[in-house]
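What follows is one chain in structure tokens, specifically the form predicted alone.
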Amino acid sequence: MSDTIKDTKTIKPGGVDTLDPEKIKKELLSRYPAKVARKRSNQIMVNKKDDTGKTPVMGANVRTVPGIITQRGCSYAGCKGVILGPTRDIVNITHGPIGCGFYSWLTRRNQTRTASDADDNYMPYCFSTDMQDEDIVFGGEKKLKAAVQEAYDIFKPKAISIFSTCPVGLIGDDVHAVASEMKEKLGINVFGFSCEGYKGVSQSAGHHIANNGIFKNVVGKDDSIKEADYKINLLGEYNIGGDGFEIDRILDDCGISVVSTYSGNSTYDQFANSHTADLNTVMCHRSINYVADMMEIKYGIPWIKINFIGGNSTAKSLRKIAEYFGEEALIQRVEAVIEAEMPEVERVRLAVKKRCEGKVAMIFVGGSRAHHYQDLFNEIGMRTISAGYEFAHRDDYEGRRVIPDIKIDADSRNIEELKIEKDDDKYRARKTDAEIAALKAKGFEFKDYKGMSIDMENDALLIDDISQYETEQLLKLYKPDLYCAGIKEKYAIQKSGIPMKQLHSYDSGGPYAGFKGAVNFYKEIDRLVNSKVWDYLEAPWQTNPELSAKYGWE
């Protein structure tokens, strides 16, 4: 360890303010070759906000340096696993080797709930063409057609989707031609995704590809109008651990009807009918902002950014939705729900805060979770001293104001950009220009996201696409009370004696969204950071005298 911070290795939780984040950044970069260090230096930033709220320019949405072990997934994972995986009545066929096919069997704990046992639910199934060596050599289109036919014969689904994995792009199988042929033959909607794992820099490319595919092939096919006073779409909510169920419960209590969720607990018919909603609400900005923008242009549906993670954030989001509709009956009903729900949230929050206040956390997860979950930690007095995303773009850190400054590179050009125009038959302005102007005059914000950096404290360390080496160094230097990440990092972190909260699939926990979710999260974090078990963890050589070893930092 360099002389710049070698005296910090014994710092305990609560002493993090004595650490110089600029020196820690320098230390993290010191082990890399010069070229790699230059690249990584743009992705490791010390948060510095000026008087206008402007934050550092983050390097994001760039390829991971070969050889660096990171948390990222591939384009196929983002398309199939994140966006389409939670849809229960579309047969999702992975065209590729069975290794990729494993991920087509849900691993994120997306939950669903059918109206009756007779309703289709294919989420427990794994559909794969199981490509073999001969398919790679001679082509797999024939095998794909047979798989689509077999899936139709067995299940008779409303729709079948096909997902390309890396070998498919390399050998040139045309999944779109196969989909078109089988659509005509079977008389159902069959569509494909060119989401080869290597396309784009991370799973973010897969989100974009999936959004485009659903928008082109499904949205707008059902024009029936749902009978409800206040109709919204919930975008970027994937019902992990039952989050979506809790949000639906709250919205139902408020009298707000969800036309479609993209894509937790979702169905083909909901996507087809989603263009009839009156408002789009966006939870995970990164994974779904594409759909929100396209639906506004083509169908006239405005969108707002909301956040149902945390009691106060949930209340704020409900009030924002009510303000958009502007009817006093809805506003009063929302206030009644908040008044009924918040006492229990506050009771548990205050009890947990006594034991958690002053403790520090780090969060390195995808989507908007690294941002949203900071609200929950703040509510119980914990600080987030370092955070970052796996697959963010600059706007996820700095806010949508920087979108015009983001340069389109070769990786971004791999992804189809749809040319969306106003649909003369189905476009319907939900608000007049005067109504929109009146809301904006009161400070109401449409299609806006300020990003994560603005809500983090100065001198917090922002790290995009964090590596395993960087993770290990942060643990040694900061000694956080809690580290939040995904399944790939979980056990290595726990072996270091630091509690780890898995925020991609929650392990066996959840829901954490909404009011009840906040209570669940407070209690779980209390158990994690205040458990004595971490103090008793010992390495094998500490308990067995016949072994001789020591920690690397000793």
Given for the second form:
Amino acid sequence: MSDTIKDTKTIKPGGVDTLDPEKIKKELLSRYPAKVARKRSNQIMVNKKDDTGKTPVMGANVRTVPGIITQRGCSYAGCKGVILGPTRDIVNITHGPIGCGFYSWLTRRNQTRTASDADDNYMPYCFSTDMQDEDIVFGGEKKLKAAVQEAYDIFKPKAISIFSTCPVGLIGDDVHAVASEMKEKLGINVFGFSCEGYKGVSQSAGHHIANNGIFKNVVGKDDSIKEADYKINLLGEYNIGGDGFEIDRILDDCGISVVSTYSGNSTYDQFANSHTADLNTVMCHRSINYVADMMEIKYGIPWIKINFIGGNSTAKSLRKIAEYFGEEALIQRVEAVIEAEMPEVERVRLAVKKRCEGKVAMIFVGGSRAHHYQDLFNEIGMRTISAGYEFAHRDDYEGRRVIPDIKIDADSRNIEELKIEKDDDKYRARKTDAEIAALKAKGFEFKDYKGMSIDMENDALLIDDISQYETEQLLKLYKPDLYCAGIKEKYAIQKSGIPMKQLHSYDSGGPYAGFKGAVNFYKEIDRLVNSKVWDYLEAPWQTNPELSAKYGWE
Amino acid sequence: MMPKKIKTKPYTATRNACKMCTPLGAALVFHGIEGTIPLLHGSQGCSTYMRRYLISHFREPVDIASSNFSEDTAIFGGGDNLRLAIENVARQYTPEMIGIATTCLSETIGDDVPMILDGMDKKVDPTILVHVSTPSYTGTHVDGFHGAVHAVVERCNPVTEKTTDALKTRKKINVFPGMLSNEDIRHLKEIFTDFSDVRTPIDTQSPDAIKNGIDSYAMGNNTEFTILPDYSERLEGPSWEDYQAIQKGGTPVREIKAMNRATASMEFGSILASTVDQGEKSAGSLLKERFDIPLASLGIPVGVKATDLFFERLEELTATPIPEKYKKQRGRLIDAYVDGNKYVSRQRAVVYGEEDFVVAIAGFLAEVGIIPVLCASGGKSGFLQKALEEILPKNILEQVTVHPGMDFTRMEQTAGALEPDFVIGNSKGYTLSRHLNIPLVRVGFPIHDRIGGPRILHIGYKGAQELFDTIVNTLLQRRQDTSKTGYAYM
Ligand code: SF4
Ligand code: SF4
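To test you: the structure above is the form predicted alone. What is the structure of the form predicted together with the partner chain?
Every chain and every other molecule in the complex is listed next, the one we just looked at coming first.
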């Protein structure tokens, strides 16, 4: 055992400031073969912010080294599971052997709510071509066509989409050709995704493939303009644990109407009509910022970054939306909503803060939550001393200003970048240049995201694509009061005696977004870090060794 | 009369599958071997999905590495990736064994894994490398499970290990139980331990006793046994006092290496036995072939009849009479069958899951008077029908619809007309039970919408007792909840 570990064996929670993060980094890398260690060292950074707001360069969005147990999924998972999964009225067919489809069948907690029971909802179904030996040898296109036909015969859906898994790409089945043929034949929209799992380095590639596909094949198909005053799209909100419902509730109270959410609780028609909104608000920058860009270029919709995680963050985001529209009636209504909602948030926050103040958390999830949830922890006085994303890119750490510097490697090159041009018929400038300039002059930020690192403490440890092995090392070295990650890490963390909160699926809790969500989250964290369960971890004979050796009467 | 065969129109897509993919079974086996890390050769998504799936059932850490294909690897082959992955896993975890299973991707491109592994053994010595081929486009997770057990036994017991009978001084049994729950494995261990510790009453005046001394007799017969795999500890362990890179538990590799010195092997699964008869290999058949170790193939011992058979074989193999404890368990069970008969008799059940498991559960249901009106599985070994014919009495068999290669959507379409009273199987049948508006009794794998799936006991008299009680109580609760009058007396 190295010295670092010895030094830290006695670390008590909260005593983390005595640890040298550079030493910890070394410790994390010590077991890897030299070449691997060199690679990993670009993805483990001690945070340093300079005067200009620059933060360390993160080696993000690079391929995980074989043999490292990553938490990342594949591009198929990102495409079918994350982005298209929450859309209830498109029939999704997985083209491949059975596993890929089976494992993505209702495994995310995205919720949906149909207006009535008569509305289509195919989410409980998992269609798979269930490829067999002969399909691999002779090709599976025939079977795929039959599957599309069959899905159509049973459901008569508006749209059917096809998802390619790894073997499909190799045997050369052309899912796009099958899609266009069936589209022609059936007279409904049928489109395919080349989201083979080996494309890109993580599910992020799949998000991109999915969003591109929706943009190409669905957006702009319905030009009818919805009667409403303030129309926005909510991009990068997946309605895990009902987050989207809570956000919708608040926006509704404010008189702001959501044309389409990408893609929590979404429908085909919403996507088709989403180019009629007047503002795009981006929650998860990673999974969808490019869609916001494309919509701006093609249809003239400006976009802003917002965050509905945290009471204050929610208030701030609402004000930002109101400021964009700039109408007094809206501004006042938003203020009224905030005034009505915040007292309860504050009451719980202050009560919980007393018990949580000074405790430390670590967050390793996703492409935006590792950042967003720090707001919630801040609100109850907890520090996030180490964090990282599973599948984010450099801009999600360092801010959008580094985008021009990002190197495109082989893995990114195989993800299609759409060439988008202004649509002369449908483009509509939402604001005049003067209006935009006036807003900017007031400090209003369009299409900006400054990334996570700048919001974290100096000396915080940033770790991209943290492995299972590193996770366990980190727990041992830091002993944080709370660790946030996903189900794959969950049980190793709890076995180490450290409270754990899942921030992918929320441990079947939620919502955590918006005002009610903040209250839920404060209470949940209070329960976790102050729970008595952990006291039972050690049996009496462990804490009190003489007990086992002696009897009372001795 | 033959069981009814349902005629449905030819179908193509699988909707809501009742099976998982092959490497999942292999990964589970590797978790049942001490100090072993599974490594899937293919893209990382498969490993991540399977970890996630196993974790949601076991609620325990499950580590599965991947050789992490990129697009280039997919085109040019995965040799370098696999070698690097092995080295990397070896450095991080210093495992005793790395269990390598292929995915559809590496199988499709046709990677020659044994060739890639050539020379790697030495490089990571003393870590043992085991390879099992697990394309998912043939077979299900069960095939991956049996395949991995076979591969491990084969790798650890090369032909050169031929032992002379002289070494086989003690009775020693290899047990290959198949894909059972943690609690099942624990119960098996208890049974085998009891059988090896039995103190047979001795006649102190017998010539043998006088000649050999009383003590050697009083010690009992001391049969040794090795169960493979055994994930009952690693996938259900206590909190860690010390950090554990690989959780404790699992069949020790040295015991697997000694399997060629056993006096008998026992293997559960009547479908498995049929495939072996057809020339497929299993761990038990391999040991029989290579080392002349007799193989006892049995159905999974669920229910009285199957358990009776199991104990009979045990008595033979260990030359030890069944311990009193199990006789009592059996007695209580039969008594309960009698008491509860009025609640279960002629009730109708839909049974689904992996084929061998379906056969075992159907056999149990039939013996308590429940008719398994639909026996369905995503697997299609070709032997489900035959296995059910062998286990079910004629009068019941006549009322049974057998359906291999079935998915949940078609199960739902078929089940309605059969008027079932409840469904029995894993969590994936919840929607089915909800739509049919009848209760679901959860057994098997995966169980992710309840806690304690791994603690469900299915086998032995005790397992039958628990299953019986659960089923009766489920039916009673149903009656009670839906009864307008007299709900206080059930
Ligand atoms: S590719 Fe094959 S091994 Fe991988 S998840 Fe899909 S079915 Fe399973
Ligand atoms: S085969 Fe490919 S698409 Fe399927 S789960 Fe594995 S990595 Fe993902």
